[in-house]
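First, one chain by itself in structure tokens, the form predicted on its own.
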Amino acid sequence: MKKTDVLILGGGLGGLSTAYHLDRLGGRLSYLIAEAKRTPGGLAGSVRRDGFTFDHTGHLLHLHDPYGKTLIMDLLKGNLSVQERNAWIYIRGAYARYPFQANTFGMPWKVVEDCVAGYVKTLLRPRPVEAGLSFREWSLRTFGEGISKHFMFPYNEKLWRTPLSRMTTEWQGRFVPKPAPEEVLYGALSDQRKFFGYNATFRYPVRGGIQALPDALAARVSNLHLGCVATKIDLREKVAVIAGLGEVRYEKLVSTLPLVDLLDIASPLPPRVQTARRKLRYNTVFNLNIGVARRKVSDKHWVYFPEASFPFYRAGFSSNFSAAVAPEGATSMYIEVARKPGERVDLNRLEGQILSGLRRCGLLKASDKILTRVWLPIPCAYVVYDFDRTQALATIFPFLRDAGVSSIGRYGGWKYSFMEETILDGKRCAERLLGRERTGEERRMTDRPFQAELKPLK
């Protein structure tokens, strides 16, 4: 039986970051990383096919934290480009800039009129926007009926696959920009080019797709085992059964698996935790990647599609992030469709509907040749922030903590976040495992990236 101080389930960014920072902050705890895939990175990885490099949907780097920015730029030194977002919304045969609430210019006049009138009504007859509102009610009170009807409601229902009256607003703070009144009105009358939101600019690897990031992080850790799936965890005995490794005894467990998957293989779970597990909701995303035999199909980075007549909620152009992800003279695209978990999907039929929709909106021409196509489904894609979520997590996380388990990252933490935050989650987890109360000197030290000796994957 293998033994380790810290067993890390998942060799994505959260798990790799935990290991990296355990080494960096002292190295007195042994660790073992078990990753189910044959390559590091998890969903922040890439697949190569027929000269194309496809990510698991658009994976862009939004760097806001000083330490996170320093570390990621060191990991990808010489392999990062900085770009200004070029994102749009397609409604009724016309394009509006993202975010819709600040950019209705270009829409059919009836749509603009609905949106402006509804928004002005919220200013003239405001209703309090107090804590505890559903996302549906929050949208109505914040943006009005027009903006809600034409974009907020149809797009979010299409993405989350959940009634918006059952969703909270806990997720939307930085992800749903709230422009000032003058910006809403100005953006209805003219082509407003101001950038809004946390992703106004982004970084992306020049070469290698997003896989370049976990590869760089994996090169700075040791004891990473690929193709190893955890199938059972005995929380009482602190033993995990992992395909390819057998039984592994640990002192502390770090899981970056989707929280529902962790709980489904862990035992014993008290009844209250089992009940809370059943209240966790999420959606599934079917991500179709295609290579098109035409250069620069679009100059946009991505386009949102709120209308029900299109099966997808977003289509993006990854070759506009980096020309290296597609062969010369070709375009790389990703198209995302959300479904409820377990919903049966005929991929051949859905693919036909997607291609038909892309032709109908003009992104593809009837003459376009599809060079390759790759489905990359994400079974647990977006955590649903419904009114059961907070209470369920308040039951689950204390139980896991008492059992010596840290569940971290976007899916382990059961939240809506981005890659930089996941890397920082790993850093904070390593600090907790080491019992480190950081001094001022240590904070200065951790503001500089760690230059570790490159270590081979195992």
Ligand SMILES: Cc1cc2nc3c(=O)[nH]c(=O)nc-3n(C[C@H](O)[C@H](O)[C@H](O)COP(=O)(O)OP(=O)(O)OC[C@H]3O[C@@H](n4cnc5c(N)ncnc54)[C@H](O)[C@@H]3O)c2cc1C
Given for the second form:
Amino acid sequence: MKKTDVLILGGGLGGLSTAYHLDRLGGRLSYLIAEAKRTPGGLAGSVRRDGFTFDHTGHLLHLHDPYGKTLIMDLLKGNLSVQERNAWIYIRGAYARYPFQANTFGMPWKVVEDCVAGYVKTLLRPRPVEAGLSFREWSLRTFGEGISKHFMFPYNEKLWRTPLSRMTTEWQGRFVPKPAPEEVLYGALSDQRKFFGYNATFRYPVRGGIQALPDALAARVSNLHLGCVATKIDLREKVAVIAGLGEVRYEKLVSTLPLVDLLDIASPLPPRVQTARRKLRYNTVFNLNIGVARRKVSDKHWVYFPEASFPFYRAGFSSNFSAAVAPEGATSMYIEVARKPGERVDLNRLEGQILSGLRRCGLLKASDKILTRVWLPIPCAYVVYDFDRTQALATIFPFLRDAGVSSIGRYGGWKYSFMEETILDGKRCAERLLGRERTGEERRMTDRPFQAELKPLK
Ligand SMILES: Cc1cc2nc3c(=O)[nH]c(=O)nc-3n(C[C@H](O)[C@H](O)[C@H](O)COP(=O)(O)OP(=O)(O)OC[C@H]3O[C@@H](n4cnc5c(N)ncnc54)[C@H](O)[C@@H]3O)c2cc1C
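Now that the form predicted on its own has been shown, please provide the structure of the form predicted together with the named molecule.
Now the complete complex, all chains and molecules, led by this one.
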């Protein structure tokens, strides 16, 4: 039987970052990473086909933390571009700039009128925007009826596949920009070229798609076992069964698997944890990537589609992030469709509906030739923030902690987060495992020199 101090399940950014920082911060704990797929990277991995490099939909780097930014920029040194977001919303045959609530200019007048009138009512007769509101009620009180009806409701229902009256607002803070009244009004009357939100600019690898990032981390860790699926975990004995490796005995377990998957293979679970597990909800995203035989199909980065007549909620142009992801003279696109988990989907039929939708809105021409197509389903894509989530996690996480398990990353932590944050989750996890948890002040004092050197390539 193999033995290791730390068993890391998953070789996505969360797992790789944990291993990287275990080494970087001291190297006194042995670790073993078991990754189910044949390549590292998880959702931040890319797939190559017919000269195209496809990501799991758009995967753009938003760097906000000083340490995270320095580390990622060092890992991708010489291979990063910075770009200004060029994102739009398509409604009733017209385009509005993202975010819709600040840019209704360009929409049919009836839509602009609904949005402005509804918003003005929220100013004249404000209702308290208090903690504990559902997302639906919060949207009505914050943006008014028009903006809610034309964008917030249909778009979010299409994405989350959950009644918005059952969703909380905990997730929206940084993801839903809240413009000032003058910005909402100005943006209804003119083309307001102002940037709002956490992703107003982003970085993306010049070459290699987003896979370049996990590859750079993977090159700096050891003991990474690819094609090894964890199938069973005995929490009492601290033994995991891993296809391709057999039984592995560990002292500490770090899991980056979706929390629901971890709980499904771990035992024994007390009844209260089993009940909490059943309360965790998420959606599934079917991501169709296509290669189109036409240069620069659009100058946009991505477009949101709230209307029910389009099966997809978003379509993007990855060759506008990096020319290297498509052959010369071609365009690379990703299209995203959300479903409830377990819903039966006929991908051939869905593909036909997607292509017809793209032609209907004019992004594709009838004459466009599709050179290649790749479906990348994401079974657990967005964690649903409903009213059950917080309570369920308050039962599950302490139980796992007591069993010596750190469940981290976007899906292990059961949250809506992005790549930089996942890398930081791995760093914090390594610090905890090494007994090196630091206060905010210590971090501020020590992160700068610590950032400077990368762990050398193995
Ligand atoms: C549609 C979509 C768009 C996104 N866009 C962006 C974006 O633009 N910018 C951004 O910063 N972030 C974006 N993200 C978030 C980003 O993908 C995640 O934050 C990050 O990749 C999560 O990394 P992780 O290691 O936590 O999880 P994962 O990448 O899911 O890694 C988990 C790993 O565990 C492996 N695994 C699963 N089961 C087993 C098992 N039984 N045994 C062994 N291994 C197993 C998986 O193969 C996987 O490699 C997006 C996410 C989605 C869904």
